[in-house]
Structure formats: C-alpha cells, structure tokens
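Okay, so here's just one chain, in structure tokens, the form predicted on its own.
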Amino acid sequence: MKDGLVVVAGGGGFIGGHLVADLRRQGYTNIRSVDIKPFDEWYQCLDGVENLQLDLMDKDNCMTACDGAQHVYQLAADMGGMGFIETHKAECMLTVLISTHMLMAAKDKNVDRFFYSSSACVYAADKQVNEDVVALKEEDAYPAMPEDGYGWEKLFTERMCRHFREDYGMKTRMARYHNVYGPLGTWEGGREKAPAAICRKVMEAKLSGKHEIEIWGDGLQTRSFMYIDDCLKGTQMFLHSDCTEALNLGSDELVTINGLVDIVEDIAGIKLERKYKLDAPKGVNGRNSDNDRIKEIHGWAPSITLRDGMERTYAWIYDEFVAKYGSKYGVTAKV
C-alpha cells in the first residue's frame, strides 16, 4: 500500500514536515505535502515528494490537494503557543475553512482514509482550573467549554469528521495532540511553544552573562509535552486503525513549566534568576493526558521521557541559535 497517495496537508510546518520525511524514510513513494507558506518556509521540503503552494482555505485548491489521494492527514491550520493563540483567536477560528473544504473535497475524491489533528485545546476549561489536575479523559470535552477560539475550531472540526463518518461513510480518524514538540521546529517569533522558548531563553541567558529568564505566568502551570517521535508514530497508528473515537496523543508525564526550567537549566549546565511575568498569556492552570483509552485499544502510548527529548531539542535550537546569533556573543561552535 506504499505507492498509493498520501497526502500531508501543512506538510510545510512542523509536525507536517516530520510526518513527510518519516513516511519517505518507511518507503512510501507517492506523497504529496501541501501548505500556505513559500517553499523556503517550510520546515522541511524534501525532495522526492510532490511539494505544492496552496491556500487550503479555498475549496478549489483542497480538491487539487485530495486529486488521486488514497490518506489524507489534515495538519494544516493557523496556530501557534498560547502567546499566539490567546490574540489570534479569529484567525485560529478560520482555519475551519481548511478543514471543512479538506472534508467535502476527500468526500468528493473519494480518498480511503482521512486523518484529522486536533488538539488538548477542546477540553472543558473547569477540568483544568488547578495545577494539581487531574489527568483529562475523552469524555472530558462535553459538556463543551474549550479553549477559546483555537479549541473551539477543533472541537467543531472533530463534530464534522464524525458526521462524515456517520453521513457519508468515510473513515475519519482523529487524535487530539497534546504539545508537541522537538527538533526542526519554532523556537522565536511569537508562535513558539513553552518547550522551544524555554531552551532559547535559557541560552540565551547562559551566552549574554545575564543569568535570569523570564517565565509567563507564576511557573506553578502543570502540563504534558510530547516529543514528536511518539507523536509521528501515534498519527498513523490512528490513521490506519479501526477506532472512530477521537482519542489523547499525548505524553501523561506531568510537569510544572519551574520544573521544564529545572530540565533545561541542568541540559545547559546553569542556574538563572526567575523573573515572573503574571500578566503574560498562560493558559489554563493544569493540564495532563489520561492514556487509558490509547493503552485499551492500541496497547501502546506515548513514552519518550520530557528530560531525553528537551535535550535532542536543546541541542538543535542551540545549534539554530548560534547560527544566527553567535557572532553577537562570540560563539562559533557548540559549548
């Protein structure tokens, strides 16, 4: 089944691009990944697979994207970290358009298989009010109160993959990731997740001699954060699997945003001063994966440690920093 068309749409950004070279490394010899941004944005353009500039957000461009496929993954969406994400949130909420012309044109295409990212985002924000949380299950997005804007478009989107299941027969797979992150991703700008502008602050501090971070919120914020190994393997465990449910990808390894500070301090050999910025977008207090449910059906879940993957993380972005910034500090070469 390797020679038929799979399609990544947001094969452009991070997730996505991962998702593409992993396929081609299986041996899949027919991909087609798609994505907004000019090619020299993107994450990852491969050779050996078919890269196409589109708007998904007009159903004329999402039929040419679906034309001949055999799965679908649909990535692609307007998002970022909660900096983003808290003042963006009609721009969050239009990537419905993506997701629905992705929808009626696999119908249409008549594609196998189609696999939908959604997000943690979607559950009720009163599960999620104290640090001490405890750890979200499926069942946890009804009654429905999500994130505003962002887990709203989600949550609306896995409605819409159920009804053309349910209406139309397709076989709609969906998984609800909870922060992912790693290598080859963002790491400044504005829509980098805690993980990534963790490890930047820190060497940043380390390189500058001004030995104190600036963390959002008061640092007691609990979280999940999956390395994107588990997060590659879990999308096309689901794709390719017979449960419908919409169901936790995530790591169930809990961590206080002092404590993923603790981590990268001893990655990069250092103890800061905390500053702590509590006006600062921080999303809800607490939040954890339940993975009974994954364990139930795939018998498997995510478990690549936080401590082994911050530091395959650390080592990329220092890498990138020095890079672009080394000269400023006289850095040439890794330390």
Ligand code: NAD
Second form
Amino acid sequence: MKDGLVVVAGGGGFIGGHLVADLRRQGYTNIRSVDIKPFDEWYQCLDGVENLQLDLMDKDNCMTACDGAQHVYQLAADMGGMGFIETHKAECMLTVLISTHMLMAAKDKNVDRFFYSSSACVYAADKQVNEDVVALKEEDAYPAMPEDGYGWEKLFTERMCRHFREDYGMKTRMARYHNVYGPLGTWEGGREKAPAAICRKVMEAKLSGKHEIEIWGDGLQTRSFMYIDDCLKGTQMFLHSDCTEALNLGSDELVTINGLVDIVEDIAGIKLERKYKLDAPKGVNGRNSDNDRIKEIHGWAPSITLRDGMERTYAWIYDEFVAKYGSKYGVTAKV
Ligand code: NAD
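Mind giving me the form predicted together with ligand NAD, seeing as the form predicted on its own was just shown?
Then the entire complex follows, led off by the chain already shown.
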C-alpha cells in the first residue's frame, strides 16, 4: 500500500518536513508536500517528492493539493511558540480557513484517510493553573475553555473532523500534540518554542562569554516535551488506526522550565546566571500529558527521554548557529 498518494499539508514546516522524510525512508513512492513558503525556506524540501507551493487558505488550492490523494496529513497552520500565539490570536484563528478547506477538498476528492494535528492548547485553562499538575486526560477538553485564539481554532477543527466523519463517513483521525521538539525546526525569529529558544540562548551565552540567560516567567512552570521521532510514529499510527477520538500524543516526562535549562546547561557544559522575565508570555502554569488512553488503545506511548532528544536538538541548532553567527564569535567547530 506504499504507492497510494500521501499528501502532507504544511510539509515545509518542522513536523511536516520530518514526516515527508520519514515516509520516504519507509518506501512510500508517491508523496506530495504542500506549503505556502518559498521552497528555499522549507526545512526539508526533498527530491523524489512532488513539492508544491500553495496557499491552503484558498479552497481551489486545497482541491489541487488533495487531488488523487489516498491519505492526507493536515499539519499546515500559522503558529509558533507562546511568544507568537499569545500575540497573534487572529492569525492563529485564521488557520480555520486552511483546515475547513482541506476537509472540504478531501471530502470532494474522496480521500480515504485524513489526519489532523490538534494540540494540548485545546485543554481548559482552569485545569492548568498549578505547576503541580494533574496530567491532562482527553475528557478535560470539555467544558471548553481552551487557549485563547490558537486553542479555539484547534478545538473547533477537531469538532469539524468529528462531524465530517459522522455526517459524511470520512475517516478523520486526530492527535493532540504536546510540545514537539527536535532538529530541523525554528530556533530563532520569534516563532521558536522553549526547547529551541533555550538551546540558542545557552549557546549565545557560552560563545559570547556573557554567562547569563533570560527565562520567560519564573521558570517554575511545568511542561512535557515530545521528541520528533515519537511524534512521527504516533501520527502515522493514529492515521492508520480505527480510533476516532482525539487522543493525547505527548511525553509524560514532566519538567520545569528551570529543569529544561539545567539539561541544556549540562549538555553545553556551562552554568549560567538566570534572569527571570516575569512579564513575558509563559502560557499556562502546568501541563502534562496523561497517556493512559493512548496506551490502552495503541499499547504504546512516546518514550524518548528529554535528555536524549535535547542532545540531538542542541547539536543541530549549534551547527546552524555556528554557520550563521560563528564568525562573530570566532568559532567554526562542532559542539
Ligand atoms: P510549522 O510552523 O513548522 O509548520 C506549519 C507549516 O504550515 C509552515 O511551514 C507554514 O508555512 C505552513 N502554512 C502556514 N500557513 C499556510 C497556508 N496558508 N498554506 C500552506 N501552508 C501554510 O509548525 P509545526 O511545529 O511543524 O506544526 C505542525 C502542526 O502541528 C500545526 O498544525 C501545529 O499547530 C501542530 N502542533 C504543533 C506543536 C509543536 O509543538 N510543534 C504542538 C501542537 C500542535
């Protein structure tokens, strides 16, 4: 079944790029990757793949993207880390045009299976007020009080996927991703997330000799972070499964932001003075993934440790950092 057309919407992005690469590695022969960005801005623009630059807010473009497709992974979204989603709520919500038109096009084009990447941001804020978290279970998304802007779009699209399944018989599948990180993603510019931002800040401090780091919030906020390889495995597992629920897809290794900084400092072999920026966007106080349901249904859950994943991520960002800014600091060597 590896010759049916698989479409990855948002294939120029972090997760989409890895997904395309992974599908290719597994021997899928017919892959279409679609993104609005110019090709030279894609994290992975691979040979042997039909790469299309299209704005998927436009329904006609979604029809082109879905034409002939057997499976569609809908990952395209206007998003970023907390610094972006707390300050660009309208832009985040406009992603609803992409999701709506992709669903409509997939239905019209008789796509067999449709995967949608939802988020832990769908969960009710009042379940995430303490750092000392009770991990989020799938049913905690209702009564609805998701992350303003971005989270509402995610919850609405989950609901649309459900109704396209119930009303039109489409095989829609969903995952609620919890913080995904890894190489070949955004590490500067304002859309980067905490793991990449902390790697960059630690290397900047190390190479500049100014041994300080700015941390958003008080550093006590808790999170879990899923390495990209676990995300890819779960995403494909969900698409192929019969489970129609929106399940958590996240690590349950809880860490404070201070703990994440400890890990990166350890990888970099340095200790920094911490400056806390208390008025910076920091999101909810505590969030973790409850993995009971995914284990019950799939007999599997993400398991790559934060330490292992961060080592690989740090090494990649370091190379990027040195390639771009190395001359400023007089370095060329790898980590
Ligand atoms: P990303 O920003 O790297 O990738 C999204 C891609 O969508 C980008 O390349 C972007 O150019 C593309 N895009 C935006 N608008 C478009 C449009 N109008 N037409 C076509 N393409 C468009 O983000 P990512 O981290 O790879 O996330 C992929 C999906 O997973 C998103 O739906 C995101 O909301 C979801 N998600 C990600 C995380 C995470 O931690 N990375 C967590 C929860 C959910």
